[in-house]
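Next up is one chain by itself, shown in structure tokens, the form predicted alone.
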Amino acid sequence: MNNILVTGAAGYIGSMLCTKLVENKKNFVTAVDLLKYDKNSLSHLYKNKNFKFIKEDIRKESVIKKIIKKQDIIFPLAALVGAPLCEKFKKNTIETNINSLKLMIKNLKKEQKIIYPTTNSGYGVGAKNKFCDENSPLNPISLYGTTKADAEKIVLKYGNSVCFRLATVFGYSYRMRTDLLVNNFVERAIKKNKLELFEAHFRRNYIHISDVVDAFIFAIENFKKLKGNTYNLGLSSANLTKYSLAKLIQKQHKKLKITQIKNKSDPDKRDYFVSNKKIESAGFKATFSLENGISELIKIFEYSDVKFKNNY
């Protein structure tokens, strides 16, 4: 029996992933949360005898201690995500992205793992003609990519433990998230049939929800061989501007309109294509297609009457 730990488990992610990991009865899941976006993104679950919810803060050492004693493989998924939440909550952002990692690794006896998810944000502007792999120097341009990166060195340092850069994410969530890039074009291209893009050759990877749990799979089953190393984690033939993004929409929503807003800068200033071949090497390929995930974007905002709620 794998006795599993994910913390920040009612996310886009770690919903996801303690789904896929609760079906696998050999897997005893802990989720712990607070519950602040998404009240119902774990209800599926209760059912399951192999899983068990806690509702909690894990920036209290007490909480951790506790949590983190039986457990064999930790999933430290609990973060503010995204530059605009950070910047809004920056002490919260600093106590639970760096904070409350420290106090967990300084509890934890060196044979449990870690898996952890970074962010290939942290490469802040890439070169124009090259593609930032794993040894591409780290320059974060927001609170965020600063606190990711300086987290995976606290991680990285404890041994026992594999990193992934993720690129951006897209997909259905059971906690949907609708800031996410791919996510967002999709939906203001079906409930406006335009997409206003500043900067639009800005450059981006992206990797679909399920390849990123599947990849979290992997890395239990490999995590010998995958141990004590930094991935960047995307689907490589996803590698493209915002206009080839918008483009790709528009292909499949015909009445979408795109234009270029010349005189407007992006805040969000990251520019980067991204080389995946290292954790290929090792095995692992994402294979859902961009194009695949427009289509269930699509149908989820064309049929869906959720009310979806981000971060901020």
Ligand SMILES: NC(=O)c1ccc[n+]([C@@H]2O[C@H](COP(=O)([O-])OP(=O)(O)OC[C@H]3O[C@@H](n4cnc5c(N)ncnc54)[C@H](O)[C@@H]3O)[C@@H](O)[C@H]2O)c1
Given for the second form:
Amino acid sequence: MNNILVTGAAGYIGSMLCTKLVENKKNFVTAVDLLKYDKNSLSHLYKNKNFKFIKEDIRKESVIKKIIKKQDIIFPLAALVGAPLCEKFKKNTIETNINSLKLMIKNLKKEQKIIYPTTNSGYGVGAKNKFCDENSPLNPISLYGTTKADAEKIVLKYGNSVCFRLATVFGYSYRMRTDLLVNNFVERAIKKNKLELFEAHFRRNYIHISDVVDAFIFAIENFKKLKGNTYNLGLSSANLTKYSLAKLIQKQHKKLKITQIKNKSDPDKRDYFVSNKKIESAGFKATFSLENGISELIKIFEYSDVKFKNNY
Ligand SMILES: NC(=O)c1ccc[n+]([C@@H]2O[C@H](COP(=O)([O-])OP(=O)(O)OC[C@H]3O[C@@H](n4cnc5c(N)ncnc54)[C@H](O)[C@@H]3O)[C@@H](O)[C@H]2O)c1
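Same protein, different state: after the form predicted alone, show the form predicted in complex with the named molecule.
Next comes the full complex, and the chain you just saw is listed first.
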């Protein structure tokens, strides 16, 4: 039996990860979350015998000590996520994204494993026609980016760990986020039939949420091989500009009008292509296409009557 702890379990990634982990009866999943945003995203799992939910705040050391006991693998996903939210709640951001991670590591036994997601947004502005790899310098510009870059260092120093620098994630989750670029563009395309783009030439890398979950499971199964390293995790065929992304959406939603706004700058300065060769050489390749993800999202925003709440 694998005892697996997921913090931030009710979140966009956590709820999809727990769902997949629980399918394997050899896993016992302990899910912890404060239920900040979505109170229903784990409801479908309560029936499972190999699933336990604890509503708690992982900033408390007493909670950490209790939840890490007897865990073999830990996914510390609880965090304040995204630049605007972290700017608004600076103290909570540092407590959640950094201090609680330090407290957790202080209380872990050496053999307990950590699999940790951070963001590739730290690459900031990449050179023209050059792909950022894991050795490219990190220059995070937001508090969110800085806490995630620092947290990655802390987790890597722990040693018995694997880190993933995630591309912008897209696709449906039990706790939906519509602030993520692809999800956001498709939502606006469907609801307004128009997209106004500024700095449309900015490049990004993307990955579907099911590939993220599969990569995490790959990391459990290949931990020894991957351990002590950080890996970019994105869909290699999906390194494209905001404009190309909008055009892909337009292919499936013909009514969409795309306009470019020339004199407005994006506070999010991310502009880079990312190489995912390191994880691909280790044996994992993301495959869920952007086209399929767009088609999935179009149906979600056309047919669902759920009001999706964002973090801020
Ligand atoms: N989604 C992405 O595109 C992306 C990209 C890169 C990295 N990540 C990382 O993946 C992780 C999960 O992100 P997400 O997109 O699922 O975000 P999310 O906001 O959907 O989930 C975070 C969860 O953490 C919980 N939480 C926050 N503070 C808590 C606390 N003190 N105690 C207990 N629970 C708490 C929230 O209730 C929420 O359910 C984060 O560490 C994030 O930095 C996400």
